[in-house]
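One chain comes next, on its own, written as structure tokens: the form predicted on its own.
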Amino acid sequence: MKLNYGIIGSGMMGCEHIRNLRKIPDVDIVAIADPDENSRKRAKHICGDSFQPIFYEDHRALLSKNSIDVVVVSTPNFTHIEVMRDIFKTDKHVLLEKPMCTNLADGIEVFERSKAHSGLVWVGLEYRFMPPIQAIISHTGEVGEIKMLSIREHRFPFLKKVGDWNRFNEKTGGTLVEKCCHFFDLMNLMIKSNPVKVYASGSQSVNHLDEAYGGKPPDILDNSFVIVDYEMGQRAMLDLCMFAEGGRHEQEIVLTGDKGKLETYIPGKELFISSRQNNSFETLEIKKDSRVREEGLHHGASYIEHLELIDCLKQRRPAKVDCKDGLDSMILGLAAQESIKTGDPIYLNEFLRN
């Protein structure tokens, strides 16, 4: 079964997808669409001799090609809704990059319309497939009932993007949607309960303060603490700092149960499993997934994401990361942004009614 791909958006993530697909058998990229000439040139260079796609400026021309089976949407966040509206007019399968959308109304629209779409709709929350995350998930049962999850990301500022669209909440959804939907997805995945309340503190303290675009200063956060309460009493916390380059680890994940805890790092090759009963811990080696042929920017996770998507298509199974997951991760980010804005905790049942 050979799959023909179309790539809509050939910026940083679009090119990452091209690199991944180049290493996967029985895949061809037959078309790429991007309105930016330099982005198209970069994509052509990365395709090399592996693919000979037709290039378009307009994604609708790409979608008109009947030969395309799967579309990857890696355009700027604020364009996702319009691109998806056009895709929903077709029967094509789609991998929609995170965040699914930038606001609640658009996210709900994509979620509802995905139910009737004849093709598979997969949301690009690939952090799930990082080896340290998979290691934690596979050992969750060893620490009893999960009570707490702590995720820390201390990293570099947002990179430059075409048109500087990632400098503004309006176009990104805000830092806690754009970047942190990954972590909110992991919270929901590991805790396996419904979030009920979000409270957050954050600001723009260091980054982009001396920048202006069209006379407007950037308004994206560069640091935050977010706490999420779940209905069964569990809680999760995100510690985000985007002016913390040079650290040994970019991310730290600690999952604590009533019998022990699991700790790991990204990048990292070890999982620490501690036991309350023995007052001790053991260290397990985290092995690279043997299927990975392209490490890319996400430690092989994007490559595995494509393999899993292709397997779902071949086996005629639903997406492992669907629009419900994409919407839920968005909701927590949007609620956290609202909590920072108002200074109040956000109760999700009320937030979703407004």
Ligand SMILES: NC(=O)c1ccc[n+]([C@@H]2O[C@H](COP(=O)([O-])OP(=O)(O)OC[C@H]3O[C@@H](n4cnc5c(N)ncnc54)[C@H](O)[C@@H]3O)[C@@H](O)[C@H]2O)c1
Given for the second form:
Amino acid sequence: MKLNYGIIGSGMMGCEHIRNLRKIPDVDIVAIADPDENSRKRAKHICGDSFQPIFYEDHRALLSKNSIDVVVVSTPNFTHIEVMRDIFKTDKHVLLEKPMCTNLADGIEVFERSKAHSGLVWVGLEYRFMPPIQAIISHTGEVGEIKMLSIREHRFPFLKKVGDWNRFNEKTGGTLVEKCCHFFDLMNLMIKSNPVKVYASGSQSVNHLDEAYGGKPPDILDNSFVIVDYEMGQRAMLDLCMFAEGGRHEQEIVLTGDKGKLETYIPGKELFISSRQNNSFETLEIKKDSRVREEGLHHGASYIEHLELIDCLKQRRPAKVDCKDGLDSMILGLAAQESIKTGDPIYLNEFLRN
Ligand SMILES: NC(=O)c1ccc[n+]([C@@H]2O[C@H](COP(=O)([O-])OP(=O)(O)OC[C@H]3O[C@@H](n4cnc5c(N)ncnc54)[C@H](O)[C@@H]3O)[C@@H](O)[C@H]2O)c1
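Next block, the form predicted together with this ligand, ref. the form predicted on its own:
The complete assembly is shown below, putting the previous chain first.
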């Protein structure tokens, strides 16, 4: 089965998708839409001889092409809702980049409309497919009942983006939605229970303090601690610092059960499995996924994401990462942003009622 792709938004992530799709057999990129000339030029260069897409400035012109089977939406977060409203008028399959949207009303709209859409709607939470995460998931049964999950991300500041959209809460949903929806998705995936309460503290302490766009200073936070309580008594924590270049690991993940714990890091080649009973740990080598032909910016996870999506299409199965996952990960990010704003814990049943 040959699949024709259209790329909507060919900035950094759109180009990452093009690089990945180039290495997948039976895939053609037939159209690319981006209003920015530089982004279109860069995409044309990356397509090289592999693809000869038609370029558009307006995504609606791309969507009118009947020959396109799958669209990838890699536009700024605040534009996702309008682009998705146009996609829902078609029957195309879609890979929508994370975060699904920037606010709750838009997230719920995409989730509800995705249920009636005839195409598959997949949300780009590809951290799930990173080998260290897959290793933790496949060994979860060895540490007893899961009680705690700790995720630390210590990394570099936000990069420059086309139109500087990632400097503002309004355009991103806030750092804890934009960046950290990946980690909230992992919490929901590993803890396998419903979150009930979120408390967070955070601020913009170091980054972008001397910048201004249209006279407005950025309001995007660069560090935070977030705690999420789950209904069966488990708890998860995110420790985020975005002025921490040069550290040993960008992400560290520890999943603890009542019999032992699993520890790993990204990028990483080892899983540490410790047992309380033996009072010791063993080290497991994490094998690369032999299917990966492009490491890209996400350690092969975007490549696997595309393979898995294509597999769902071929097998006529629902999306493995769907709009419910997209919405649930957004909700935790939005609740954490609200907790920082108000200084109060956020009870999710009340947050979702308001
Ligand atoms: N899954 C991941 O790990 C990951 C990583 C990085 C970015 N992202 C997500 O990908 C999306 C894009 O981020 P980026 O880093 O590529 O940003 P970017 O600024 O580099 O690129 C965005 C591009 O979209 C274009 N654009 C804006 N409105 C458009 C429209 N209506 N139609 C077509 N193109 C449009 C811009 O001109 C720009 O070229 C964001 O939602 C971001 O959160 C996901």
